[in-house]
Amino acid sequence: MASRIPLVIDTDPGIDDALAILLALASPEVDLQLVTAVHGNVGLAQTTENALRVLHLAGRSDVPVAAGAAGPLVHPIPERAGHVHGAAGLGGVELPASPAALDPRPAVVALAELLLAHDPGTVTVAPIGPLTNIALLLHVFPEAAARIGRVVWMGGSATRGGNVTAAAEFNAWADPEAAAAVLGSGLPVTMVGLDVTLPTVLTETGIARFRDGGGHVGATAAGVLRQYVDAARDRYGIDGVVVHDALALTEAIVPGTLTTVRRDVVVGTTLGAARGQTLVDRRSVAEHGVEVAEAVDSAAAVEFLVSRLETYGA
C-alpha cells in the first residue's frame, strides 16, 4: 500500500461533519494527524466540544483538536443552522465525552506547526465548514499554507444557486470573506459544493447497514444521523440525507473520486442578495483557479461511506 496521506480535518461539527470525520478514521488511506474546529453550524465552543467526542466515540483521542476562529473575518453570521443539526449540533445525541485535553495551541499555530513539519506538498487539509481558520492561516503563516499539498472544501455552488439562500451555500455564507481569500489565494483548492453533493444521497437502506453492521459507532452514527433525516424529509422531501461533508472526505481520501474542472471562481461580498454566492465561470477552462467538482458518481460514493462504515469498529 502507498504510504498515507497525512490528512487534517478543519471543521463545524454538525452532524455530516460527525461522519465525515469517522470515515476519514475508517480509511487507511489517510493518517487523521489534526482536527481545528471552527464556528459554523454551532458555536465555536460546541463545534470543539463536539470534535472530542466524535473521536472519542471511534476511540481515536489521541487525534489532538485545536480551537480555531469564533466567528467570521468580517460581519458576525446572521444565524447557525441548529434548527437542522440540533442546539448541540449532533442531532440531539449525547455523545461521551473525551478524557484528552483541547489542545492549547490555536487552531492557526497547531495548523503551521504541523505543515511545517512536513514535506511541501504532502498534507491534504480538509475544511468542511466556513473557511476562517484556512483564510487566517494564509495571513497569518503565509509560508506554512504554502506547503498544502490540497485544499479539499465542502462550500459553495456552480449551478445550483444556494442552500441558505437562494444564492449561497451555508459554508460560503458563513464567511464569504475567507472563502474569497482562500479561492483566489493559488492554493490548490478543491471545490465540492451542491452541484455533486446534492445528487448523493445516503438512504435509510445503507443508514441501516451500519446501524447493524458497524459496532458501536455504527450504531451511534446512525442514532446521531436521525434528526438529519427527518430534516431531510421535511425539506427536500427525500427518503434519507446528503452527505455533504462526507463527499468532500471521499474526494481527500481517494483523489480523483469526483471529476473537476479547473475554473475561475468569485464569491460575492456584499451584503445584499448574492453574499456568499460562488460564483464559477463555466465558460471555458482556468490556467490557475479552482477545482471545481462538476460530477460524481453517487451510487459508488455512498458506497464507499457505508461500506467503511459498515465495518469500521464491528
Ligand code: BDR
Contents of the next structure:
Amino acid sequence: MASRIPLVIDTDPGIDDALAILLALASPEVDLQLVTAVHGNVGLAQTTENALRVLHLAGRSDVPVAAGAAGPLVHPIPERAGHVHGAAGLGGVELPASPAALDPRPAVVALAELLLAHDPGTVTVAPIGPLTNIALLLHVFPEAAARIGRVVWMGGSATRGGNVTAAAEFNAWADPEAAAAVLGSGLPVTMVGLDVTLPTVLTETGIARFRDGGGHVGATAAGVLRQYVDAARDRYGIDGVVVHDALALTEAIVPGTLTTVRRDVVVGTTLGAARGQTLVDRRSVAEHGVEVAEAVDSAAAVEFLVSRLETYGA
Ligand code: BDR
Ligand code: CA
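Hand over the structure of the form predicted together with this ligand; the form predicted on its own is what we had up.
Entire complex below, previous chain first.
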C-alpha cells in the first residue's frame, strides 16, 4: 500500500463526528495523528471530553487531543445542537472516561507543530465542525497553515439550502466569519456539503450490520446512533440517519470518492436571513476557489462506512 496519509480531525463530537473518528481509525489508508476539538454541536468542554472518550473506545488513547476555540470568532451563536446530538453530544450514551490526559497545547499550537514536522503538502486536515480553529491557525501560524495538503470540510450547501436556517448549514452558520476566512484563504479546500451528505442515508439495516458484527466498537457506535435515528424519524420522517461527517472522512481517506467541481464560494457574514449561507457560483468552473462536492455514489459510500465498522475490532 502507498504510504498512509497523515490526518488531523478537527471536530465537535457530536454523534456523526464520533462515527467519522471511528471510520478514520478503522481505515489503513490514513494515519490519524491528532484530534483538535472545537465548540459546535455542544460546548467545548464536552466536545473535548467526547473526543477523548471516542478514541479510548477504540483503544486509541495514544492519539493526542488538543482543545481549541470555545466560541466563534465574532458573534456568539444563538443555539447549539444538543436537541439532535443529546445534551452531552453522544446521543445519551456515556462512554467510559479515557485514562489519557488532554494535550496541554492549544489546538492551533498542536496543529502548527504537526504541520511544521511534516513535508509541505502531505497532511490532510478534516474539519467536521465550525471552522474556528482552522481560521485561527491561518491568522496565528500562516506559515504552518500553508503546508496543509488538503482541507476536507464537512459544511455548507450549494443547492440544498440550509439545515439550521433556510439558508445555512450548521457548521457554516456556527461561525460564518471563520468559514469565510478558510474558504477564501487559497488553501486547497474541498467542501463536503448537504448536496452530497443529505442523499447519503445510513439505514437501520446498515447500523444492524455493525451492531452485530462482533466488535464492541461497532456495537457501541450503533448505540450512540440510536438517538440520531429517532430524531431523524421524528424531524424528517426518514428511516435512517445522514452521517454528514463520516462522508467527509470518506473523501479524506479515499480522495476522489466524491465528484468535485472548482467553484467560487462566498459565505454570508451579514446578520440576517443569509447569515452562514455558502453562496456557490455554479455558472462556471472557477480558476481558484473551492472544490465543491457535487455528486456522490451514496450506496457505495454507505457500504464503505458499514463494512469498515463491521470488521473493526471484531
Ligand atoms: C453538521 O452539523 C453537525 O450537527 C454535524 O455534526 C455535522 O458536522 C451537519 O450540518
Ligand atoms: Ca460535526
